[in-house]
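Below sits a lone chain in structure tokens, taken as the form predicted on its own.
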Amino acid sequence: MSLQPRAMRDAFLEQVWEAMADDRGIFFVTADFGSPVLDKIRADFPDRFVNVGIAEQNLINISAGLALEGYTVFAYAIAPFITMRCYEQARVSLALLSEVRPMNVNLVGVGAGYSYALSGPTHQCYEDITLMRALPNFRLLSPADHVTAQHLFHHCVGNRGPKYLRFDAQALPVIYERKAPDMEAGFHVHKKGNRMCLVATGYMLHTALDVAERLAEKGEEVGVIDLFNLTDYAVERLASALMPYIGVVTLEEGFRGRGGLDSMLFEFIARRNLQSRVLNLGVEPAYRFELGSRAELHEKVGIGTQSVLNRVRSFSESLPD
């Protein structure tokens, strides 16, 4: 039987809660943003939940605290809020403190990218992989579908140090449908190719995965990568994966030559010493006020399934034989 497609912060928040009933050391905090499965925690948990009210900075400090004193903290809020309403409070409390101070701090934000389509800019993310990869201590976590965020709740626990989950808002295709990804690994082969591959993170692997099986139906097979751990990935697994290819693309859903995926792959690329050229492929860097559906919206900043695909193939034909 198929997975059926499910909302990333209700599978994650399920193994909070389950979590609580046997581990006393897990607390939870929220910016007065809610959900279903946050409900049972509130009920069941009262004495390790709490509601700071629309107040993020204050959220990043409560954290911060309860951390010290040896709980592991999961907090909670709508992405760009989490990030860069507080963000002198996640470099101070979180990745400066935890230079010097254990503590296991795990912010999660729901709403990534486009996926509040019809909010607009406000509460659309394009800007978080950038910030929070900047932050020294920090780990990024963007997975592609809800079952590599259920199976991230366990990674959050077993390792220390503050960490940003970047969680998509609505409830994607099942891409995980047998077993999840090598979380050590950081990262999943999806496809093997002959000269290209396709390195995305978060909602973008499905547009990647999309091209690629249009690719093949005209005889090129590209290879497809999900990177959801954009900090602490197997190095030198990662190398081995890209040196066969002389073109790699990167995708993602946020500003495109701003400090993101594609800044990363530049400088893995540079001091691994791989000879591929590589193709950045993210947002058109400009904030834009229309509305409409998420495909929409992705053809009109360059991301969209069909802009990927006539990008890709011009830089198919660019490489050499």
Contents of the next structure:
Amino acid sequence: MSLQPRAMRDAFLEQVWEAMADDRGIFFVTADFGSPVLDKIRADFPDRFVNVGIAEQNLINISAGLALEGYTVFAYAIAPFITMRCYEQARVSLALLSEVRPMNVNLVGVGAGYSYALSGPTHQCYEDITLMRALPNFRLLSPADHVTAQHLFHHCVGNRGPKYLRFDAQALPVIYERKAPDMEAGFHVHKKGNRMCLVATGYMLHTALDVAERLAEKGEEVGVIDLFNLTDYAVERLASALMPYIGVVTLEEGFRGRGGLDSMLFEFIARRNLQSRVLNLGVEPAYRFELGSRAELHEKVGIGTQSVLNRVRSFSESLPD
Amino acid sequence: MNQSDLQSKASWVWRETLAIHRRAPETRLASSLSSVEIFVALYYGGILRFNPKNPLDTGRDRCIISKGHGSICLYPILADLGYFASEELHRICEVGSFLGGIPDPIIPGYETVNGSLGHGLGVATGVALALKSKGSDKGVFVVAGDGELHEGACWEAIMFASQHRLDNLHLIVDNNRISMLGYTDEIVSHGDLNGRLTAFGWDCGEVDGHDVSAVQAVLARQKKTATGKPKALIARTLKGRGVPGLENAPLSHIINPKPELIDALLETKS
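I have the form predicted on its own already, so could you send the form predicted together with its partner chain?
And the full complex, kicking off with our chain again.
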């Protein structure tokens, strides 16, 4: 039986809802943002569910206060707002304070990248990886399907400290059909290749798998890695996984060359003395107002399947034999 | 403590604060002098329950300092109460000391981060919600400046607290009416702050913030009453109180009085 596509937030919130029945130590706070599963949480646990209204700064501060008193907190809002509207609250009351106080606050942001394709650039989110990974003590989690999202719940409960989960807003096809990825590793090797490896996060894993399949049809086997834990992956294992490749391509639904996944990989490869050259693919840094489907928007900004395919092919040609 | 003991404690804290600033000019003197009586009332007036041996004792009332710069006067109080050794007061701002020009939560007795303004009330509101939710009878006290009430996040918390009937939450505004570059009335006036907080659903009192007994009395009364409303106390204070040239000067936040003046004041008022 194959798993149906499901929104990450619903799969994740289902876990929260189940856990809240047994664990009185969980609090759920939202900035007036919902989901079908959230309705169950507010109906069943009204004493531990709070809507702060459209007030993300207060969302973070209230969550910090609850966490100081020992609650495990899930704070929920649209991705650009839960990261950028309240960045200093996240810095001061979560990143900084958790340096000296045990706190478990999990920011659940919905709408990574272009998931809100028709809502325009205020609701799209291309800066969050860069910004949130700049904050020490924060863990940054970026799943590619709802199975991963669901399993991240236990990771959140089991690991103290502030976290940011960047969820896609759409119900994406299931990638981890049979087994969830290894949470300890923080990444998953989907496929091994010969010369090149695509490293993707979030939605872009779907594009990477698509591109790899098309290249395979033409006889070029490329590796594909899903990096879903952007802060706490198994360093040695990732280094070994990347070791064989002369070319690494990073794929993110975020601004290109602005400190996101691509910067992480550039740094990682340099620090580990790996010999790979890197092609970084992401959204060309600009704000665009055109409407279109996600696939159309992706082609326009350089991360659509066709754009990626073309650029990976040229990259491949530029690599030594 | 009786009224005259509170009074003399306040005088002692005022002198200690001057002496600290004399040794560590990086500390903010003017805004620390406006809040002396507030902290004396809280810590010596029987308002707060606290445990210096275990600063994060769950049985404590939470006292969250939001105006960090302006709480240097709390250093001698915490030392006096046994949170840390008094010798530490002689190392303020020195390499290796945990007592900085702006306090940090590594100082025993400080709950949260307070260097960046406008965060304390929101976090305190979350703490108050948590305590209510657990059925705890502990209170949460926040000391904030009027200047930082310009931060919008404060008003998000103010609206939230009344909505959730957090009558275990106490906001004490050190209303010295001066922020860094001048009088708040001339920058962005809070107008009738009492009226505004009342309109937002708070139980609001107002008092001469340098009358330690009066501050103590209002806080004690507010603590006893359970009205379903969060409580605010507007303490009318003077920035740089008691220091000629500093008191109520619009730029007092960034003025450092000359060491000779401090020496003379410590001489005459001791």
